[in-house]
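Only one chain is included here, represented as structure tokens and corresponding to the form predicted on its own.
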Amino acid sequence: MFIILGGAHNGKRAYVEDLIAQLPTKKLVKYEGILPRIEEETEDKRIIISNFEQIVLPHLHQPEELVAQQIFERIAETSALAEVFCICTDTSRGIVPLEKEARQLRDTCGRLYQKLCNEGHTVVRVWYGIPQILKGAHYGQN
């Protein structure tokens, strides 16, 4: 699984898209705001997820670890069957917002982001365009 971190329009995706490119071909699936189904044909396949804040904020009336244990098991089931890229959008950097349902968003995905960092076998944090390789190897390197 590669975990993509980075700011808001800080080139996650078109590092992601850049990565993609060298790899050998295989389809190509974009989850934006959703999570893939299980038994939906990924086997073979590579899948994009992001917009997580999309995917937690239903879940906000639930535990914050809850909601993070339940979003990494359906990813870490996916990332089993198929190629898993998760563009994480980090909001952990910044004021800390009054609205508890904001606070409570920021929260769970900052506990959801920990555990895909931690099972991901290539985290890279992506500011301002750089990619900064935070654990694994890029692809090419050994």
Contents of the next structure:
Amino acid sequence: MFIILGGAHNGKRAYVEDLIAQLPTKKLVKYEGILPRIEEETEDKRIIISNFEQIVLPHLHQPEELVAQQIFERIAETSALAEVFCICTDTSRGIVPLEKEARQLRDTCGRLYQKLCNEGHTVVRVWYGIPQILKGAHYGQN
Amino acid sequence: MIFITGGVRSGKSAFAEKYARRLGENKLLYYVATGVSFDDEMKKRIVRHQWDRQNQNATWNTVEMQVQIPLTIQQLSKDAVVLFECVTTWLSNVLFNYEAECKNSEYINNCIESLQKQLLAWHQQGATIVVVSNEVLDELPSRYNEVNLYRKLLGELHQWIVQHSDEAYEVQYQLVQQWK
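Show the form predicted in complex with its partner chain, please, the one above being the form predicted on its own.
Following is the full complex, with the preceding chain placed first.
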């Protein structure tokens, strides 16, 4: 599983598309703001999951750890069947939001990203179009 | 072109000024200030920046601007060093004018394009450009559309600047990471 981290509008999506163009061709399926349906996934597929805020949002009435773990497990199961790229928008470095729901959203996404980064074989931070490998082969390189 | 960003009070301005001065004593230093002193707090910030520059062994030609690059500095020699500070306040000025004067959205694109053209023109003239900006994109989207538009425009402009820069740096509490 590939994890792509970075602030909003930093070029994460374009980076993933460039990366994919260099890999052997597979059927590409994009899930924006929704989780993949496991029963539909087969090994020849490549999956991009993005907009985790939208995925987390309907579950904020439940405890942070539980929500993060459930979403993580779904993605990990998918990752066992298909090649998964997670685009994670970093929202963890601003002022603490005034609204409780926004704080929970930010916390839950953070908890989820920790699990994803722990599981992923490659973690890349993208800064205005420049990648830096935080985990995996070529660690520390661009 | 050299791009330098960082969080608030990260030391990015000091790093940018030092970088510009190190380019040589024979250089003509231009400080292009985009901050508008609309209140006391902004005035204090500006005075602090002026004071910092006065306490250096270098002579800065300060040029104040809001949106359009003044005619006097559109054409520069290869000995010129332009420290443009900063992209975030410049873009705020653009969006402020856009709102205040009820201009159409073309206005924003035209402003951004003309800034990009000027940066490339300075580069072609042989001048060295040091562009300073802020890291403000690592938080949740705002509930205000204007702020989200600002975030999108700023992120895209940063990507463009980094792409056209020879060097790009991120400053965190005086620690400097060279990305490019």
